[in-house]
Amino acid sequence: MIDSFAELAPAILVGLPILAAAFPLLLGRLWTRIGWWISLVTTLAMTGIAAVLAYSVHVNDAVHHHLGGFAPPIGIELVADALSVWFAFLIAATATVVLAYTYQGGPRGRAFSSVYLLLIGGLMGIALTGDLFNLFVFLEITGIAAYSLIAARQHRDAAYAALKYLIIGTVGATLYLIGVAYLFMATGSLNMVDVSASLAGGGSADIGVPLYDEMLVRAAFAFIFAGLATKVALFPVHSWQPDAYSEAPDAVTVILSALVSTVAAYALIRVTFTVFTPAFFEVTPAATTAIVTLGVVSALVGSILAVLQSRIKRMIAYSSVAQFGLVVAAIGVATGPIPAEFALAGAIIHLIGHAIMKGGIFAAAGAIAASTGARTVQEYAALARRRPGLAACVAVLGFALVGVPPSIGFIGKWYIALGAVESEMWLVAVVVFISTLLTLGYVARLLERMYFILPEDAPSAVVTDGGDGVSIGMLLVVVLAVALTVVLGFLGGPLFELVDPYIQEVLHG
């Protein structure tokens, strides 16, 4: 019975939030809070379905759902495998947890609930689609919903951030679509597995010779990588992220930081290893060099810019630019001449850990702002005396970002560095170390303000509370993120085993 349900689960996970998005608008006039409850029921159901699907995939094998009964390469396929199913669960669970934050912390209302569910549906589609064009469609659904949620703050700075994100995001989506068009011209297919087989000389195209060294295919990868790098916020196409994270409502920042760029980075992993495969990079080593170079530059520049920030949300946003730089560098390492299983595992684990750590630290920053009004490093002076619990949570999550064990942040960085050493890409290993030191620089500055400034030594403007606007739900989100960050830090081996089936499939066939 579980297996039969699992066959339908991918379609339910994608379709349920998109269909449910209509109901807050239709029923919102009856009860102003009904949108929140519809969102909660929907995301709880999705979390349960994703858990059942993850169990089925772990025990049995990947689940392939053909929409309308039309088999690929003609039909559209949804795929739940050893990689996508865990991101599907991450999306559903995070969406549920963030709702606890919004119940009192806002934003709320019919429109917010509808757009929120559309965002979750788009993210779920990105995680589960096996079709390159539909990946573009879901990227656009996610982008449009994200633009709207950022603008929900109804402030000119938020409107500017949403517009900037819209323009840059549209450029990124267009670049991705051009790359997909080139692949379609080369292979005549849009299904990821079929395109991969066609590039190898088989598939529906059945050309008989590999296409990896064709200029059209190389151009396709360049455009697709550029488009997804924009969505990931890789330097130098990162500028939308600090504005979006800092100007969005606090609860929206939590969901954006935890999922949007994380799922875009997942899409980059999926396209790189499922569609192009390591065989493409053997023929085109310059692509590996470009990926690694852009990744390490983004890691360094993001870390340096984070050190220079005074506003908490902008500091953490630039930290995300650095963290995603490490992930992209690890992807480049895994495409190198020496198969680097640890590097790919590190990229995946670091993505999952980043979602938890960044979502948690943004949630803590929002709770601190709601209770004290503090939004800058200067205003965090003596915070440990005023809000010791929240200050401790920020400290734990900050140390996790640095990579202090035991934390999920350490596990991800350790595997990335180990993979770099394994592949003899020493530059990446050095950059992991340097970015860690830079992360320690801005985290230590924050901790120094919180713990080593006495209330009488702090400016009076930063010791006055801004009102007790923190709800139990907001605190639970922060505490849960802290707990997961630490607990998962003890599970490096089991986490590797969960993603290892996908790694063996894409690196060793």
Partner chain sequence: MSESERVRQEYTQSPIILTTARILAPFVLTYGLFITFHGADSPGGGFQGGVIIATTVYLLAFTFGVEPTSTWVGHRSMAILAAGGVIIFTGIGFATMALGGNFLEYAEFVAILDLPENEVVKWGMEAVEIGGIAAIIAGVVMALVFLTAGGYGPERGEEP
Given for the second form:
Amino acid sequence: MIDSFAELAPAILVGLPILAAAFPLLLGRLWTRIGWWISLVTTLAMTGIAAVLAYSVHVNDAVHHHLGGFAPPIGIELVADALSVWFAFLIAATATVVLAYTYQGGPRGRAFSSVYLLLIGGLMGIALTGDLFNLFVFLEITGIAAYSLIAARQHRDAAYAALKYLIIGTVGATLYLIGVAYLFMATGSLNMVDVSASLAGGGSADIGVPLYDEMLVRAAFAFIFAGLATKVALFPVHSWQPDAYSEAPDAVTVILSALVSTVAAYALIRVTFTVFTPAFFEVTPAATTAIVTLGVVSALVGSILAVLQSRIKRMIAYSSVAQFGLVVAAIGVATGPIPAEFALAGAIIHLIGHAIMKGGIFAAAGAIAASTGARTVQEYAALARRRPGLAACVAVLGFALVGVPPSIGFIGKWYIALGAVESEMWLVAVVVFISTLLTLGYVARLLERMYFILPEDAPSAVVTDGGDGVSIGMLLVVVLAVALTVVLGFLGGPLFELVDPYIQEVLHG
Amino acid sequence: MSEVDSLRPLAVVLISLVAVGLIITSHRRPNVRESWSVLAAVGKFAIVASMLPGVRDGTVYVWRFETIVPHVDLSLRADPLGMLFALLASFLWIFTAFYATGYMRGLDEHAQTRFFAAFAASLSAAMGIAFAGNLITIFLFYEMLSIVTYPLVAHDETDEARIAGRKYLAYTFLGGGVLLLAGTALVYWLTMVHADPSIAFQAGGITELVAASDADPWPARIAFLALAIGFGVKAAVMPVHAWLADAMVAPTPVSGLLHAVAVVKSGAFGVARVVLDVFGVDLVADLGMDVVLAGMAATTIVLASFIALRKNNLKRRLAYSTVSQLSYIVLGVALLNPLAVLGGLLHMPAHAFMKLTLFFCAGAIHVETHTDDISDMAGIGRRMPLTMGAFAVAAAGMAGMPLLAGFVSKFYIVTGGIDAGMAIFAGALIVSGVLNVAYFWPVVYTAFFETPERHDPKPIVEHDRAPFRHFVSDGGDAHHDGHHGGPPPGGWEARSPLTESTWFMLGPIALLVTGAVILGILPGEAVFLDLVEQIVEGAVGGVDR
Amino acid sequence: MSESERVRQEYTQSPIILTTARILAPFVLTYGLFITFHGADSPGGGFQGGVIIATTVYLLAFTFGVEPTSTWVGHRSMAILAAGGVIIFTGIGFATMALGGNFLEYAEFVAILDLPENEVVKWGMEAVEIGGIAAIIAGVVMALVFLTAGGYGPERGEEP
Amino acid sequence: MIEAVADRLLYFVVAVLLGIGLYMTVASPNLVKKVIGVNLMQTAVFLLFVTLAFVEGGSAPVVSQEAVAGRHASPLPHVIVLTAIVVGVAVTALALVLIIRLYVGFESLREDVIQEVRRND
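Okay, that one was the form predicted on its own. Can I see the form predicted together with its partner chain too?
Every chain and every other molecule in the complex is listed next, the one we just looked at coming first.
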């Protein structure tokens, strides 16, 4: 029963939110709240389906769903394997939880619900698709939905942030598409597995010799990496992210920070390991160097920029640049000459962990802004006295971000560090360890203001408009993130077991 | 040696965490709140003590949880070395809990709930460090200790306190988050090369590590240095000691916690774990790291003693004394000789009892008279006879006078050092002993044999040499009340020991100094010597006395 | 008064343009539908057709003014077009799954339609192209002209 | 050399278009021109796909009774281009809507002016 259902689950997961996105537009006139309820029912159903799918894939084997019944390499397939199901589950669950935040915290309205569901559909598509071009389409759907959601805050700065994100994001997607075109030229196929086989000399192209050292293939990787790096927001092309995160409505920031860049990084893992495979990097060590260098630089510069910020949401956004730098560095390490299982595990776990922690921090920042009006580091002075619970949550999540155990942040960092040591990339190892101190730089700054500023030292000009606008839903999101962060910190071993099948498959055939 | 599954190690860790919750919830009723602290302290000590007979018979109580990372459980093991630290810390917490109550109320401090909550949490972390069964678990609690002691260091919420707090966090995260984690990752990787990775503590060293470092000793050396310095940060080994002196801005019970009960001891304890249970004495010797570690420790011992000479603020002088004395422990362990290790480990309780006494005395003086500088203390022995008497006894013990706690441990370290053929390190101890006298005697002399009017100049401290002026005018406890301390206009009034201060503070002082004397006169009767012998037997080999 | 509003008010067209647009519009619409219906087995399809259908509205908007056309078409009908298209598209996709196939596996309709398989596939494809894609495109592209040409005045809730 | 260029003329056109588009996106301070630049880049990629699908002497990939056999151009890139155009239209439209909002908010279409205003806020 479960198995036959699992066969269909990927298509339902992608199709359902898009189908549901139509209804708030149609029915929104009847009842203003209906968009929220439609979203809730949809995301709850998706969470359930994703859970069943994940269980089925974990117990049995990967599920391939051929759209329209056309088999690859011609048809488009959706793939639920040991990696993608976890991201599918993460997306569905996060989407459900964030809804609790929006019930009172807004934005509301039928257009918001539609675009929100469209965003979830796009993200789900990225997670589950097995086709390179289809990935582009979903990237763009996600992008368009994200731009619209940022602009949902009716302020000119939000429009500016959205446009900035739009232009940079579209350029990134275009670069990615060029890479795909090159791969299509080289192999005549767009299916990830088939392209991968063709690059190795087999597949539908069946050339007989590996194509890894072809200039075309190398250029393809360069373009795809550049495109996805833009979406991930690595250092030189990160500039959209601080604006987007800080100008978006608070609830939108939560979902953006938790999922959008995360899923782009997932796409990078997918392309790097499923399509190009470690064999490509063996022939092209420069690619490994490039990825690692960009990741490391991003991790360092992002942290430094974060320390310099005075607005909370910008600071946390720059922190994301740094954390994604670590993830990308780990991806690079895993492509290195010594197969580093731990590095890849670290990249995946840190990606998931970062989604939980960052989502939580942004949710907390939103709730704090709703209740006290504080939006800058300055205004957080003595917050622990006014909002002890939220301050404590920020403290826990902040320390988790630093990598203090027991927390999911520590687990991710431990695997990345171990991977770097394992593959003897000492530079990365050093950066991972140093990043603890860098992260501490901005986290401690915040905590000190919250806890160790006497009320008389605090600026009197703390805005108190908005009143006590914190809803139970907001607090629920924050508390859930904190609980997950800590609890998962004890489960590093089981987490590794969950992604291990994928890692074994791509690193050891 | 047999391993027994037991929840007791976990209970020891959890009991004060539960207390944290209770302390926070009863923040409106100070009496109830403080009684939770005391109850948790007594309960914790009771549980630790209940494991003592078993541990003495060679039983190891183990509690395991889910694997946190592949091949590594979250595990708590009550083995002899862990028991040594746990027993010490939980025993001294009882005194500290009483004393802290007296101190905080005496000064009517702000944010007392946060203070007591963080205090209880730090003891929980200290127990975790004591019983941690592997490097990851100890790392977990080590970081936790850093975090929960940070509010204590920055308690005053003045600029000075915030700077000290920042410095403390930066240093301990350099030690914990960076070096310790790096060392752990290296050890994990080294043991993974040959077999399943193993970073669990084993008496005598992790066996896989020996094989791994045969091939290429350098990764093992780097791992050792990372771990040793990582723990060394908390043990305030030079050159990573600077945070400790700045942390003096914290209230005195915190200084007691930092210096005597939990924090710096956890660093020294960690070094002992690394040498004895991760690398093992043989491997450390093979890697040639013993000389490096011992050299660092010996340098710290001598240099810190010199710096202490120049400090006029009593708590700062005590702080540098701690820096110096802690390196005794490190040095003893680093010498790798059974006798030296014995002495080093034995110095852990000895120093704890004496230093806690000294700090409690300094704190009592602060509460009663708001005096922090030694130069203001002329004749204060009349005002606080019992306090200063205890101070004199503990100071003598610090200097290594026979019949006091410090003598026994130093004696073993010196003998061990000579046995090991490293007489130069033994020499460092002798020099330091002399310096100890030099920096403690003036305090005692000033207190008892001088009056504010007839006050001998102390050239080393007070002689004004312009370029070094900042040495003289160092800060100390923040004077939030604006009172600058020093003798009242008519000179110190004479008081009897019974009325000089509240018994919340005097009681702990009197009991602790008695403890220090017992440790010195009857080391064999106090449980610590037996426990240390058991540790040394397991990790190094038989003790040949 | 902003510049765009002033331009809009002065916006009147000569009788020639009005007449031409009136005559041309039905033909453009027919052409759009023609292209749309030819998606399955000859060049054409929902994307192109949908855009051309929307072009009719563009033509009318440019001739008779954006605001009157917007009122005439109505936000609701555009929403229904777009949302209905999505529902038809995904609905057909899920219907094939309900019949035991994969997403959009038209051949599964053989079970309920009395037609040869290639005909079923053709009609399935047509349904998706016409009912789904063309409707979505037409609705969205129509909406875009009103969204962009209509401007975003302060009356729409813009904070300064 | 000329031969090599002539053989790959379309690819050069693609590269030039891409370059112009990227340059406009980065260098032009005018937001509308930035969007046009992005459009140019996208168009270049569409051309790239069309170019690589070209088969010398091939017919359109439409299956009819007469032309079952013979050389066909690959239909896949055309599908891709079609989809990508739709995506491009959506992005462009959204960009224009946003630009209108920005114009209302900042009363300028120039990025440098907008940034100046934002800095002064």
